[in-house]
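One chain is shown next in structure tokens, namely the form predicted alone.
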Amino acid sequence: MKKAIEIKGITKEYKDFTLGEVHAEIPCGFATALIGANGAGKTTLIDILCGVTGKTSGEAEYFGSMTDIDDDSLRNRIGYCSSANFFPMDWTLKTIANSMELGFDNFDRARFAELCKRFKLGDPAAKKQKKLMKLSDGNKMRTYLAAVLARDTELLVLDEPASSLDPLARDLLCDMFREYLSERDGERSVLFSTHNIADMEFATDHAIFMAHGQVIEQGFVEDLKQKYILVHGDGMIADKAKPLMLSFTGNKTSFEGIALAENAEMLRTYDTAIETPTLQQLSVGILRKAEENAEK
């Protein structure tokens, strides 16, 4: 399968964190959500994807057969999207798409002010515009995927894309990325960090979920959902199903956890009731045991 990027062994150390050794992929073709609670290195591996910091050790290959992350023509291809005040405060939309359209040979001007319609942020070319320290923090995300969207790029990298938006943008922001993913049939790709999956789970084929500044798993989200269970049972039984499950949350009347599917037929004749979960069923069973392990 043909990958958008190949981690190999980044790190990053800082004084009260280290990143790594990180070994993922990003497939081609596919939105790949990184997922993991806040501080588990997600804006760190994206910001040294993106050559906003440096790493320790390690490398990514970009496409294939690209590493330098400082090469224009590969910034080019990559469109990247921070969630912090990722333009000037005192910037309007008219100031954003002039500097787009100079830094940028793939930004469309038109397709810019196309977006912010449909984001409802008003028109670029206005004569009246407010500076993006009087929007709201969603209307600021709104812009900024705006300018990020306009361009024509081969991978998107948006760094909790969705922390701000309402339900109703966050949609929107599912439909664009499949919308994005169509229009090159397979040859575009998305990766975004979220800490909270469940607004955005219809936007997701592949997951990495990220512990403490290590990849705990990862894997094509219909993959991961035949890997593991959700199981439900009565809390009289909870003692003899809880060593089978990998995450467990219970009282005297019942429990829900997860668990690996190879341990279904074992808990089956415990009377339990098993399903498929979620992703973000799964994503808290994930994260819920890592953060066990790391108490231990």
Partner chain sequence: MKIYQNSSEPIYKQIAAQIREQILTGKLKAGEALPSIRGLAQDLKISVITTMKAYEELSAEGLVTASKGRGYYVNAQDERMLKEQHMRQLEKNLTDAIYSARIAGVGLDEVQQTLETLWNMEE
The other form holds:
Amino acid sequence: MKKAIEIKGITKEYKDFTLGEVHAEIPCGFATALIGANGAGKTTLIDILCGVTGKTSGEAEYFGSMTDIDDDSLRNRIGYCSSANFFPMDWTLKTIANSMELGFDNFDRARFAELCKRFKLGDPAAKKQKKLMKLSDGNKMRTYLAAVLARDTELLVLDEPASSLDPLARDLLCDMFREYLSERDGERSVLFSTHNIADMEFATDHAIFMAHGQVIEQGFVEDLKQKYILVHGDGMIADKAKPLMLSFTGNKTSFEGIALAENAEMLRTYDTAIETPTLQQLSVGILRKAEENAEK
Amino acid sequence: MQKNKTSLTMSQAVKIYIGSGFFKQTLQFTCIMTVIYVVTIAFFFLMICAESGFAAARNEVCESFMSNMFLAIDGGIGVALLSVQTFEKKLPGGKFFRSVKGGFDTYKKARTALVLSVIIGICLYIGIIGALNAVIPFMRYGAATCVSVAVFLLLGVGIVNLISVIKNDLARTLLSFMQMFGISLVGAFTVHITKGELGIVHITAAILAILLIPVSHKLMLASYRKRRWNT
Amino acid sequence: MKIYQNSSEPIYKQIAAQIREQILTGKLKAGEALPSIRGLAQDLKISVITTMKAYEELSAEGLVTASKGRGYYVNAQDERMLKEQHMRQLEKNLTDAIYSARIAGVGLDEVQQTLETLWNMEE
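Moving on from the form predicted alone, please list the structure of the form predicted in complex with the partner chain.
To see the whole picture, the full complex is given below, headed by that same chain.
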């Protein structure tokens, strides 16, 4: 399968945190979610991939051939934005358009105006402009999204785009992802990070799970849903089921967690309820398992 | 080194970083400094005038060196305010600047353009005040003071570049302000001491400034790239 | 198309079932293109991978073929294969009926009788 990015052993050393080695793939033509708790290293990884932060070692291969993020032809193909303070706070829609137009070769003013209208942000060509600092967090994020989507790119990389958005705006964001992917069928990809996948489930094709600076699981969502099962059971049989489960929480009334699908038959004999997990349930299970391992 | 030379000009680079181009930025800097100077001096003059009469005001503001001192202070603060703007990654906009085409090359162009803008701004500001003083004298040793303050402000620009190598944000900012404040006053006072004569001190400072600005600027950029650009 | 997002039946199966029905009933004719994977995902507000999996299932059944770079096309359904598909569906439904009959303790005679009555009512 074609890859938008192949991450080959990237590491980053800080005084108090180490990322990697990260080996992962961002498939081309799909939306990939980078899922992990706060402090898992999602932002560091995204920043490295977009040339915002330097890496200590390793390499990333973009679009099957390019490896130098300082190459402008690569930077132009990637549409990146962070969630907090992406632009100086005294900037307006107009300043953003002026700056973006020079900062990238593919910024389209007309499209920016159209997206601003769609996101109800105002008119970037209007005389009277509102400074970013006067906007709510949600509208700031919408502004960043309008700016990055106004560029004709092949890969969107968004750091926590949904966290400050209200439910309606999240729905719109999911629509924007699908529209972006569909506009050039199979040639465009999306990578976004989130610590809460619940509202983004139906816009996620591929998932990469991170904890403590490491990738702990990755794959296409449909495949992961076949690999893992969601298990519920009565507290009475918890002791018997626990060794077969990957993550486990419970009390004397009931327990739940995820397990590998290959253990489904065995767990069924203990009279447990077995279901296909949602991506949200899967995330909780996988991340909880990582926490349990870290505590050991 | 950058593999591909970006086609951005310095004015375009500065527009990416501050949203407005080189000329607008320089003009804005000059205007703000000039207006602050004129308004402040006019304010003190009128206040003292209302209290103690025209002669007292003239004595306090013009003869006693207040107008000279404020020329330096206003300039010093203006330069410091612009020079401490280093577009750190953790500040708003920092990540955007690191993602635009050209990367550090664009940063380099923007910072160079901003230093040039400050230098031109200082010259224009002091030039305007000097011209005003020639029409309506309000400074003692006006012409000499203007030259001296300008020279020392330029020397200050070079020293601020050196200070910006310091990694700690607070220390760097404080030191930059104190240094600019101090050196601009030195510029004003030397003329007072020499009774309006421009001498060896000023020539030395001018030569130092001319040498120091490009060298310190290169040093500052190299240190920034290594320690603060994308760590 | 109608999708239950919270059903226990996976979404890709729901999509596959509805397209299968359209092909078997002749609503989608041989040679016709299916909607693009990402276009359908956009319209249904679901993930791209879900529609892709639905198409892959139909492709495995031989109902559609992926044409490299140009999407999926409906295959010519020859009479025998169509009949086979229909028979398979019929067998599946009858198996369900037998299952219900066994639970209820209803004999073969009675089931045949019920079938006949229902058959005549439909006519």
